[in-house]
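Just one chain follows, in the form predicted on its own, and it is written as structure tokens.
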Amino acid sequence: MPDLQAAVDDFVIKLKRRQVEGSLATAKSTVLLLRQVVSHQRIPSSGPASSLIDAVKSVGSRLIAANPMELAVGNMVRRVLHIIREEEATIVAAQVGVTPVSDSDDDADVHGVPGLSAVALAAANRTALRAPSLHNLLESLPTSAGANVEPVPESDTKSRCKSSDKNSKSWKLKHGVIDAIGLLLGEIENYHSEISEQALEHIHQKQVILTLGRSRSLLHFFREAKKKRSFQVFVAEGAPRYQGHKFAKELAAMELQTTVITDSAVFALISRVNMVIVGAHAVMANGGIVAPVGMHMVALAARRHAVPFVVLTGLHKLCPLYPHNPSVVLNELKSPSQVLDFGEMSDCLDGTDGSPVHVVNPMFDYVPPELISLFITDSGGHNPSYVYRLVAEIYSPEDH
């Protein structure tokens, strides 16, 4: 425990200090430090469940509020407290036996198990469709009812002990939960991958594409396409971080043809392209999106000209909020320095020849879901409509 506790302060120095920063890198820290969280907790026999959701609402609460602004971060333990209710609900409905309903039989008993609720057969479902594992084609084993029973000697109790443990509610809900996030963690770390393969469904030949900033989403999503298509890219800079111009020199190494354009040219070049394709921070759950700043103005742009805009997004920057809640941060302001030097404007910004000049330099845009075409993510493709489905599917209400 003492390692843990010092493992859960050192990340929320880092996200205090901003040394992690990014869906990505958030999302997938995130992740081992929970997985560490379960698999240190000790679970009572009664409420096991419980038990893990307190502790991890307990480390997620402290690590959501050192750094407001990665909502990744609230996505991950959102979606670590969903695979615990759901693993639980899986237990119960295997435990009393539940089998599969079809929609008329909604009220009806099920094995004489009344009110059992949707949640409960849902999991059964999923635990009947799930692929089977070593533990499980053991443990379903047939075992012969006729057999004769032998005494057994004192010196196997222990060992029939430790059998009865891991048959128990409590061993089998922390397992599961352990091996779920590392199917959760699997998800994070391949997502590039698998939105990349859906690249030549929306790339055709001699397209030209308008970018902003630097995507690493949309980087392996070119390089999929370019295996078989020929198009040309347009990169605004993204000031005031110009993070276009490293991403021009990336795709530039791939022998794609690249133009860099000011991010002011937007609107004068927007006639020449067919399609928008960028990425995000987050997406919230109306459909709108948190991206990096200018990405409003060349969503207006791509709609004044019919051009569609479409987002590249893994599901773990979908965030279960809506941008009008309170508790949702959704800029950030950083160093002035990034817009101006002190060096050269150190008079007009201590005010020492009249009014001092203030520089206001926002991290992000929102981008409204009237203004997006349609999300690319790693489970397919989605109207901006459809991602309340999405959230439904991946968290549960309670933990909103």
Given for the second form:
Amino acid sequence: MPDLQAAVDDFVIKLKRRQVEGSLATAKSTVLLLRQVVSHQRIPSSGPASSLIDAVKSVGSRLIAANPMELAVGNMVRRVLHIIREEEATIVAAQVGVTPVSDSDDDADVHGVPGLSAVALAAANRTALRAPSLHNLLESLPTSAGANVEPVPESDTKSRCKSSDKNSKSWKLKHGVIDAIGLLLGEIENYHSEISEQALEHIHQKQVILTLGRSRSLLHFFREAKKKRSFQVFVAEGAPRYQGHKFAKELAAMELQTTVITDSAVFALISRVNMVIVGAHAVMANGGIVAPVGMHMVALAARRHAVPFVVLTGLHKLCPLYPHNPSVVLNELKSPSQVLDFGEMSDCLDGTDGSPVHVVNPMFDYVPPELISLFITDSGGHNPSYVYRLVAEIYSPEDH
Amino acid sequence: MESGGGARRGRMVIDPKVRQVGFVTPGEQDGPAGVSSSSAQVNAPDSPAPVMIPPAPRVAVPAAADHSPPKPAAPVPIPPRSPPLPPRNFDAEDEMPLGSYNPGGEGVLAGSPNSSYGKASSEKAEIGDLSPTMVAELNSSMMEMSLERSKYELPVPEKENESTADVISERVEVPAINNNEGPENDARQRKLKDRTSKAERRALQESQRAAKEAARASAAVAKAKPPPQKKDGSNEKKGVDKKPVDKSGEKDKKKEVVVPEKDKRKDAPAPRLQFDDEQKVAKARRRAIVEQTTETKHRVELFRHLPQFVPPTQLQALEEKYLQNDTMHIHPAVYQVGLKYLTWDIVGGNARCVAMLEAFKEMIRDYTTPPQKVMSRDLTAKINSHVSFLSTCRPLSISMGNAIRSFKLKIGKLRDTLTEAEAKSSLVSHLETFAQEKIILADKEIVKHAVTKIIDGDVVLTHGFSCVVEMVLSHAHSIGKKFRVVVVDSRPRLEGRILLRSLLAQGLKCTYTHINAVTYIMQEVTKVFLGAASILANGTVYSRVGTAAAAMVAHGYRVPVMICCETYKFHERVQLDSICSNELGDPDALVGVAGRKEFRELVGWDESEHLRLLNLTYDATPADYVSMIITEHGMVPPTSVPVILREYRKEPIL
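Taking the form predicted on its own as the starting point, write out the structure of the form predicted together with the partner chain.
Entire complex below, previous chain first.
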């Protein structure tokens, strides 16, 4: 237990100091940490699931607070919570003898016979149990509303009926959760290859592609496409991080015709570009993305010239939040020294009335969904308008 | 002179209508036929359209006989041909300052600008107050212009008249009589026009053209045997007071042929040298004084038509060549300026242009005409070689190109009677006035206009470093306006820092950021002021790279974009994208990041076969992103650029 606490503290500090950056790295370490939390959690006799959920939540809220802009942390916490809920529901369903698939057929009987604990349970876990579909949503409307109003008795019923064979069940739950987290981890690690498998469907011979900054999934994407096609890439350097330099070098190393351009030349060249492909920092539930600064400009230019703007993203970047004033709220201002050299400007920076110059160095841009043509995720290509649906599939509504 | 009065009256009524015809389709619809069908109106001296330019002489000299049949068809249109002649002379002198020119002024405004004002002002209601000065200035300029033109172009129709008159002398008597009934004639003409269908009018036009050709041909024949012609001429002279006309007839013919061609050349900008055209490039290189390296190992395919960047390492070679090769004769002042271009020590359209003018001034002062040479010829050649030297150092900016053009025009117009000293002093004074009027005073005027657009509480965004915008901002600050400036900068030149420094020194509140963050900062911005390297005839703003992105984002956020640009930088060329014409900067400038040592990724980029660095210098901002253009002549929408080009470029820069 103490070493778990230490691990959490360590990760929190790393997040706070921005020593862990990039959605993939944070997502991975978050999941690893949460797996540790789950495995260390001693499940009490009463309400194993709720205690697990509470434990994950308490750690998760600390992690999220450490770097609210690293949305992948929150995403992973919610994913783990969703896994726990799902796992619990399967166990409960197995116990009651109602498989989640056949559940919907029994609905009529369930409503006809009130007072049964199995009914209450099934109702409570309906959202988690079933594959989300319009039919199920409509069916479960009255009961789920009831469940939302009174969540406490729901867990009471659970604990009451579970008290019989607790040990085996709690062990089963924990085991299942850890297994599922392992799967999640695998998904995160492998999303590059899942995405790059689709590369040939989107890149044709002699295509001219523009991108900004650097994205690991994009690198894999291009590598896959390069095997069959030859095309050329314009890389905008992506001030103030200039990751485009590194990216261009990596692309050139795989013998891809690469041209580095300044960010300001994006508009000039976009008219000769067939497609803009970029990576994102996070995808919001409305289909907008939070991406490295400058992306909004690129997207506007692409829209002007009717160039498709394609975003590569793993599902771990999918965030169930709807953005409000995203360019301010979902942003982070970095050090001015990245933009303005203090040494060079020192003679006019010591103004008499406070600071005469503000240096603005935001890290992210929010690109609204209407500027995005397509998302390529590890689960296939999606329209921005479909993203909310993906969110509903991989998160539990209670955790939003 | 009733006839004159009649024609004048008629013109005053009809003028606006005809003017519009002339404006919209100059010399297209009525080109050749206009002379005869509605000559009274079209030939009006204030008509700005070059209607009087005769059709390209189809050499029909030997085939003259074939064209005789159409002659009979001509009578109807021919009569009104002569009436304009006498009245025109009177008009030009009497009527000019009074009424007849107002329609002209209105015509200009009623054409494109007014309508486009409406559009533009509805967008942001920023442009409301531009018309008064504009109207006044356009009017005055119109007046000058038409004065000029009336001087210039008078001979043209006369010749026309004369040549036909030579042949059909007996018919000329008819117009002499008809002169008295000018208006009625006009009316008849109009009626005829109304009645005839398009096809018929076409046929008429054709027949007239044929008639004219026949006339010209027979005139040529007549020239061969002068006696009868003279007789004809004297015959005709009796009818109307045509003495001066006839005398100048032969001479004018030559002059008039030359003038329109020159005009044409001026109107259509010469095609630029395409650097992927190997033949032409080879030819140019042979002519060039300095060896130019167009072959670069790592060039971007998309831009192979542009001159590749000349690294300053070539400087030494240049220097050697300069010192050794005596035939080059590059004046030291020009040489100095050229090197400063090469090392990018002098940048910016205005600065480069002023520096060049100064250098040319030095050169002219030190110039002596070599024996057995004509000054204007020799000087033009010398200027050409100097210009080619400058363009080797760095491709000429459009501002410089325009200045050179006006200077060459001036040299060409030097009268032979001037002594060398006089000619030199007039050239020097031309250079001085150009710098004064077109740049310094124009900037002052622009500042005056632009400052009215800054109000208390504004947040003004600008990109890079434009000297005019800097003047605007500092002047607005000095007259006590309270506003904040956002300086957006872009790699690799980071010119914005110069602006930031100077604004901070003046105590302005500034925000500094890079071009990528422009979408972030644009939310708080209320106005965008940008400079330009040039504004092209289709309203495209050609400016330092990044301008288009800033303007686009501003447009997206509904922030008005104002471009400050002197009219001497306007250019007749049109351009849709930033690729067909641009300038390539030093690719190595992209390698390092100023003030940040950690970015070393691109060091040694030229070892990789697949890696290219592209450093564009300019980009083209589409006209629809621009709310208005602030020039020394007032504030105009981008659609009015061709109007300004047409109206002001015509005025000889003397």
